[in-house]
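Form predicted alone, single chain, as structure tokens, below.
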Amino acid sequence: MEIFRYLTDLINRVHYLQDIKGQDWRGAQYLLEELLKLKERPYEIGEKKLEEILKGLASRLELLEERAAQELTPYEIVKITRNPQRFTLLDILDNVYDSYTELGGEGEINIDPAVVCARAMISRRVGNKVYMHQVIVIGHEKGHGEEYRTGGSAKPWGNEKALRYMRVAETEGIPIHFYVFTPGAYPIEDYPGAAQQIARNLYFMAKLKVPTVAFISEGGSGGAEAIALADMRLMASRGYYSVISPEGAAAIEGKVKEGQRPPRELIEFCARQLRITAEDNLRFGTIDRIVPEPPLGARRNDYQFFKRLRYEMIRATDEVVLRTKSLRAFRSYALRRQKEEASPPEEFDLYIRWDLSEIEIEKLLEIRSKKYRALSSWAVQEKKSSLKSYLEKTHDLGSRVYHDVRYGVLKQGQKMIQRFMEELSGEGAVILKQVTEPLKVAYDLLAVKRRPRVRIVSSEEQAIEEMGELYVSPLALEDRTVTCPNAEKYGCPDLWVPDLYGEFCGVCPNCGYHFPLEYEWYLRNIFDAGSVKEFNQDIASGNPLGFEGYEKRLAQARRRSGRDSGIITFQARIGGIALVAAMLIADFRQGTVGVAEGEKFIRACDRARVMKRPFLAFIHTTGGIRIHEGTLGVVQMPRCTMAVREYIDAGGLYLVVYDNNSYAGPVASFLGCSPYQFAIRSTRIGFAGPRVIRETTGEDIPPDYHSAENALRRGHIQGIWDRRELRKKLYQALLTMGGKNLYYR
């Protein structure tokens, strides 16, 4: 029986090897058919010269393994997280953890199987004693096979079930480990929303009060970031990590047609250009540490690999804990742990305890913040002198300190008088009140005649209405007219080209369809006149990643735009009140985020929290993540989120308007966060296109379906804008939205 578990062993390390390298890879096919006919005839032969057979036969294996290791590529990585003999998150609580309960259902039977989450525990042994210690898992389960998995592509109603007990966890004190296997969410809109709620889960993890770690096996964009913002980051050695499949990334640089399949040279060629691999992501510092696996990778009975992970991930975790209480204890124990690297210990020196106190948490916040703002800050271009940069660093820091001073100081004193003032002339004015009210009465009665009423301006009105000469868009100097799309349906008469982008704001007078227009008509028509003033314009794109041919199409996008990245960050007046604005802009790159314009819009949301300014985020356009710059543009998704979490929780105003069209990752994040999102009627708000979701879900969608309508209905935004009251509706907006840290409150 031993020896047919043996010959079966060996043909599905062959089924193995030709799934990653292809079927006759070096005589792959010729040793198979010899395994496969010594299973129809195994009898014949005899034990004993049977398991000589198998010997040479597994010698030739072996050999043809370790060529196989030596020389994989990166698209062959990917076959191997993908490999149905790949261990999943079942697997690793099975062998890592001592004994785990599953939450929120088992199977089918959950309200999304592709997410799993247990409560576990996990031991360590120090000399004679065993120390237990209780964690949350959360991860996603591709299976191996099961469709109701949808191969580890968690539904919007996944995620929240990922962030409920994100929310248990940090009730309970107790850690949480990670693991992320999914190529990418399941891209639906139905409520919660996928955008929506990776954006929601984002946020909460930003500020998330227990320790965190987390391991990636296949870590594909956004969906991987819904469970991944965490103080430590681990990767298995043949893992990937992407801001898309090298299928996708292939089908868009090669322009395929739907239905069709890219060429093998093209996929190949994007996977090396993604530099997805798990020491690409070490070098770039989007991880941490890398854990290492087998040359061809784990598999489902790789014991000694699930040992190898449960030390990993015990010692991540005490580290993550001892940066909160002594530097000098983290570096004794990180440099303990690095001698034990080669081969991991049977039990640990040390039991750490991993509950925090209030001060040990706030120091575990600050950290992580400090781990997120500095993620990619390397790739950052800035085209200034040294001497620039040093006037610039001290106008900011005295920015800093005039504005801590004069609301952090003044104001707050000011406050106090004035509320002792109000205390004060309300009890007055309840006495006085007794006295008054008798005469008051009697006028009342005895007056024959009122006086007209007279409307008065109030200066917010007066405030509104005041506008330098409008801005005129050049769309309207063409001496022609247009169709409505909507004509047929509700009758739409043509439209004169000078008088729809003029007077009419590129609005239809008849159905309301507001016809796209460049972002200068808003930066000219809804801010003060003279208030618009860049700042950080010498942030500038760049090619981090050495994309091969990318270069080139940055500098047709300089020379078409006018400008050095797809992000403006500015300071501006509505109505006089001053504000601090990000405008992703259709006109570089489809405003597309990546190194640049994160940098640009966490300073400009750093800007906004010291001077205490109402913070907008105007979307003309994202196409979401440039793939080009890898996962240096995903992980924008999480800085970007933790700078807005800041401004928010330090009393800020931070207001989303979309127009056009607004996809994928910055939706999914630092937008959709927002509390107060709303949308030009017309545009299109989502997380994936039609094709991304036909191709995976096998399902058309009705052409309404990313709708600001939709949106509105699903609750994604807030309210649907009508573009020629655009600057009304927002300095309504600043007026009545926000608390009282904003410096005009």
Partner chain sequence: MAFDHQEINKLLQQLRANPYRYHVVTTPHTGYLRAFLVKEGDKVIGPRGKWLEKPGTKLFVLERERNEKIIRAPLEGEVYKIYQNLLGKFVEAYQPVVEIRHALTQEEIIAEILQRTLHIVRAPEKARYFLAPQLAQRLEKKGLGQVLIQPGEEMLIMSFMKRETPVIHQGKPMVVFRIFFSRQQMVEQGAPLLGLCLPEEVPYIEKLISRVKEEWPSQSA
Second form
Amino acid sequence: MEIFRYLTDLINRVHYLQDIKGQDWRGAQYLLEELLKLKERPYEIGEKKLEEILKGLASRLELLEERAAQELTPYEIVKITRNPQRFTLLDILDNVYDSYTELGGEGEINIDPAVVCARAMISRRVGNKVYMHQVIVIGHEKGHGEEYRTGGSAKPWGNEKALRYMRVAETEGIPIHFYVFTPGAYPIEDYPGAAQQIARNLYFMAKLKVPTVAFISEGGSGGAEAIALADMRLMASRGYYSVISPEGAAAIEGKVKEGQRPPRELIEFCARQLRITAEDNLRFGTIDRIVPEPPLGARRNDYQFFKRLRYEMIRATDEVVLRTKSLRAFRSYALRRQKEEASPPEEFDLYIRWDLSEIEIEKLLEIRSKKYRALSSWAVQEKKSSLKSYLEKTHDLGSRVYHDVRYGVLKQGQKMIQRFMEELSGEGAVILKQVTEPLKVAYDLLAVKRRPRVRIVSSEEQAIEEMGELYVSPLALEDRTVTCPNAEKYGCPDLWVPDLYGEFCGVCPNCGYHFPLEYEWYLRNIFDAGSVKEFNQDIASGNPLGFEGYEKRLAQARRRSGRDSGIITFQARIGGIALVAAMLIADFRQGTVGVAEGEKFIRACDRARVMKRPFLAFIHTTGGIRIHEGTLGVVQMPRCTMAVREYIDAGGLYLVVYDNNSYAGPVASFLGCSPYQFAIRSTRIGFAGPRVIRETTGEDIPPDYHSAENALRRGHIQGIWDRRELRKKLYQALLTMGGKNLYYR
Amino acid sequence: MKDRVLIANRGEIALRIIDACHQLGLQVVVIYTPGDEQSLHVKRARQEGLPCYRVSSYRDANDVLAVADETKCTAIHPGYGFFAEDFRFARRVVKRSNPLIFIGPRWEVIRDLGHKLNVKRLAYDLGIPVIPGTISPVYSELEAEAKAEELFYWQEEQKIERPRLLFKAAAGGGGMGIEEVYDLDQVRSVFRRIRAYAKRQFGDEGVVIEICLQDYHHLEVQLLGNQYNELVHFGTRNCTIQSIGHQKRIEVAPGFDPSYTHYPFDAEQVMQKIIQYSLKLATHVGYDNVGTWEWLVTRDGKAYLMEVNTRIQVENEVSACISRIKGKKTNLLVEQIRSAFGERLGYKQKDITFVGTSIEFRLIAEDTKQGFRPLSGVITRFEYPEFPWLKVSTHVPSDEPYRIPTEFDPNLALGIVWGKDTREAIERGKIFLNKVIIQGKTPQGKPLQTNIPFLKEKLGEILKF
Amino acid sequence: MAFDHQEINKLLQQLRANPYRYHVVTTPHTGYLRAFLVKEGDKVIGPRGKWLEKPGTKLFVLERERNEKIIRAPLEGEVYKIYQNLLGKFVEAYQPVVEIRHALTQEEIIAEILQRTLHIVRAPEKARYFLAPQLAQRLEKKGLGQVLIQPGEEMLIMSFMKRETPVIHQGKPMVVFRIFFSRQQMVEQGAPLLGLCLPEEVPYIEKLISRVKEEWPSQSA
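Having seen the form predicted alone, the form predicted together with its partner chain:
Entire complex below, previous chain first.
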């Protein structure tokens, strides 16, 4: 019997090889046929003879496998990751953990079978003693071909389930092990909404008060991030972590029509260019460590691998915990583990408790914040002299003190000033004098104990004063008419373009349809005249992956828009209320977010926090994460969400206003996490576009699926605003949601 | 002149514009909609071989302008209703790459005087009396209450019995979104209701509070101006006899006639006063075409400016009938078109004289007993007498059945009589109303009712306080 | 109401003898007819998709005030006639441009038959009509064939001569089975607005419909 199992196993291995390298790869098919022949008539040959034949075939197969492993292309790695023979989360729960209880459903009877949550025990032996650690395991379950698992694509409520058990872990103070096995989130908008729920998860994970470790096997963009903002991110050596599936990228790059498959070469090209392998991701810093697998990937019965994974999970958790305790202890631990890297021992030489004290939790969160803020920062391109950046730094510090003094409590303010002096002392003294001049005045004021002047924003204040000369869109300068898209439904008359883009602000007066307007219109007409002051315009979008052919398109975007990135960050006033704003614009690569955009957003968010001003994210359009920046783009999701979380925790008011089209990553992170999201009428908001929904779910969606009305109905946004009233509405929002308490929580 | 005018209107006004244009030697182009093919203006255009185009709607600016371009028109006459007071249309006509003459005031004037509150503010600044109330929209409940209290107090001071207030949507017009308030306790609930209505209907929550005038006459002042700052008036009209929904039914010129009936105030003086005030505002805005200033005159002889109509009105003919320019009969449409084409007046105020009284009756198929409900149906017989002192202006043919189109103003005909004094004019009005015959059937097969009995009933009330 | 099966048979026979309707596509407004995008004999299709989100075949280009508008086929059929003489000319509104010969579909046949079997509420005037808000709400919730209206209840609102007049249901309580008009549509006097039936008739009518479906299999299926 043993021999038949061996035979079956060999057949499976050939199948696996064929799945990865293709049917006819180097005689694989011939080998398979041979094996199948044997399987048909095993008794005719006799056990001994069979064993001999099999041995011969097995060594041929091994040779082939070795060859295959040497020549693996990134796309073949994707195929390994997706293979039904690959280990899944349930295999890990069975083999890595000692025992576990599934939470929130089992198998098909489940909130969402694509997401598995479990309370699990993981043990370590130190000498003769066995220690048990309690953890919560949250991850995607791809299953081995079961349809109801939707291939590990978490539904919105699946991610909500994940969030619920993160809360449980926090309450109980036990670490979380995240396992990412997803090609991407299931792109439907039903409540709580694909994008919105991922955003909420990220927002929560940013300050989750327990150690977290994530292990990535298949990291499909936003879906992966929903459970991947962790203190330590491990990745399987034959896993992939990418902004988009290679097929999806190829469809976009090749402008392939719906329903058609992009050519294999193009998919291979994209898989290569997107830098999706574990090595690439480690090099770019988007993951922390690689968990080695066998050369052709670990399969579900690869016990050696599970042992290694157990070791790595315990090690990673230990490190996260130790880092919060003492740097020295952490260093010595890390050093010891590094030495074992090649062949990890059976047992650990020490036991580390995984619970944290209050102070350690604070430290944990600080380290996490630093970790994410530093991600991808090497890729930021800033065209700036060092003197200028130094000046700006002092200016930032200066303004921080100024605003702390102005808004902060007296005592705290004095502390701040002390810290400011310390921070500056190491740098040039000449410049210091100039910058401190206005500061001393503030300081003097404090010394005589005069109360800082507080700006009281009262709701009784009169409506916004009339604007001066209004900006009229250049679109209006044409004597012709256009047809409203709703003409058939509501009988709208054709609109005369000068009226439409002039007096009507691009709004059909009959049905209220909003025609798109350029971002300049908003810059000029929403904010107080002359109050817009841009900053950080020097941070430019680059090509950190070295994506072939992308430089050219980037240059084109730069030329066409006259800008260096898809985001504008600025200070401005609305009706006298000063605020900081970030605006993603359609003109530069459809407002997609990459390293530069993320960095500028974070800096704007921080500026708002320092200056204690409301922060407005105005989304003229965003097409998602810029795929040409790969996972460096994806990590802008946790990064920016971290900044937003810290801004809101510091007492800030974060408003998001959507216009035109807002999809994918940004909505699923730093936009969707705002408690106050509004949309201008006729905008579309969602996670994935109609085509992607059709292709992943197989279901067609109504044309108004992503409309602002439906987003409101699903609770994704808080209101729909008319463009003509935008200025007034924003002003009101700043008063009602900000009010007197805004800056003093 | 080789100028050509597109008439962006229908019915009797289209016919009168054709006449006026012929008189001035202008060519015309006529438009119509499929439901309106029987209208006399279309028939006449066909008979006379005038260019005549079918459009999707009289309200479709794009069609109107497309036809104007196609037929190489140089001017557009909007008539009344439709585009007459649409400043956007007027603006488009003159601002487009092929600009045309808009026969009406400058678009800025239409815009500024088209907004009731704005007129009120302008008038108030010039010291012209307006109905006591708020000049700017009220948004808050507290403010509304304070204003209401003030206005009740003011009325008590004036010894007005049963003082009342009107709450209106600031952005609205006509009879919609208006409520009366008798008591301070009602203010909050009414204010909320109107504000909600205004928000729903017009997107602006502003509410206007005014005192509700009682026992007043509705007077109008007819003005004519041009781009050379020449400005004259054609006297006053009285339009007090109206339907329930404040739609005019009988108009008389002059506005008051002290030789016919007694007024509790000096009527001549009041008429002079409102004319002078109207001229003042017109001069201030640089009014440059025909226009009507509407006034309310209360029993104590006080006059309040209500609104300005920046167009030719239905009832322009009664003013024309009693005025003579240098002794010759007046045609206000002719004067309007001349003004728009940039001609000088050629006469002064002192050249305009007034003679007799003129009354206009609007004949409408409506159920005067049931809230003046408009009726549709087919008119099978339409006959009217002919007299030198009578002018009937109508688009309804008398030689074949006519189906009343449902999508327009329900006016069927205007009967305008003239008499050397008011008594004679009323007598002649009676003769006209007795002789005119309108018969027809409703879709249900019942005889078609008209407002003729109502008009007869009201003859005795003409010009009387 | 007893159904006269003979009459229905006769009706079906008639329809079978002439299963076509000729639909004239007219210009929605004035403008220059710039181009024809179909030829005589071409097959055209109307709007499709679950939400009719895919527009019909392009028929011709009409340009007005520098706005080129493509007029599309409203229904499926064959281009029967094209008014070639209009090409390049300025045309008035509602000018016939293309004629489409349309084979009646199962659904249209059902509508035709329903119009003869149901109690039809006809338009009292040429006007625009709306469902009474309350009824519209109930219909949206429960669907056609499920909502009972009581005598004295408002069914429709007639918007006519700038006024709105309610149309009130008279007679026995009845079920709303079909709606024959659309929003914003100008309904001719006497045209059917609603099809009603007694609650106990619902099963009969449904049976009738399934009979038509059997005898007249839908072509698209």
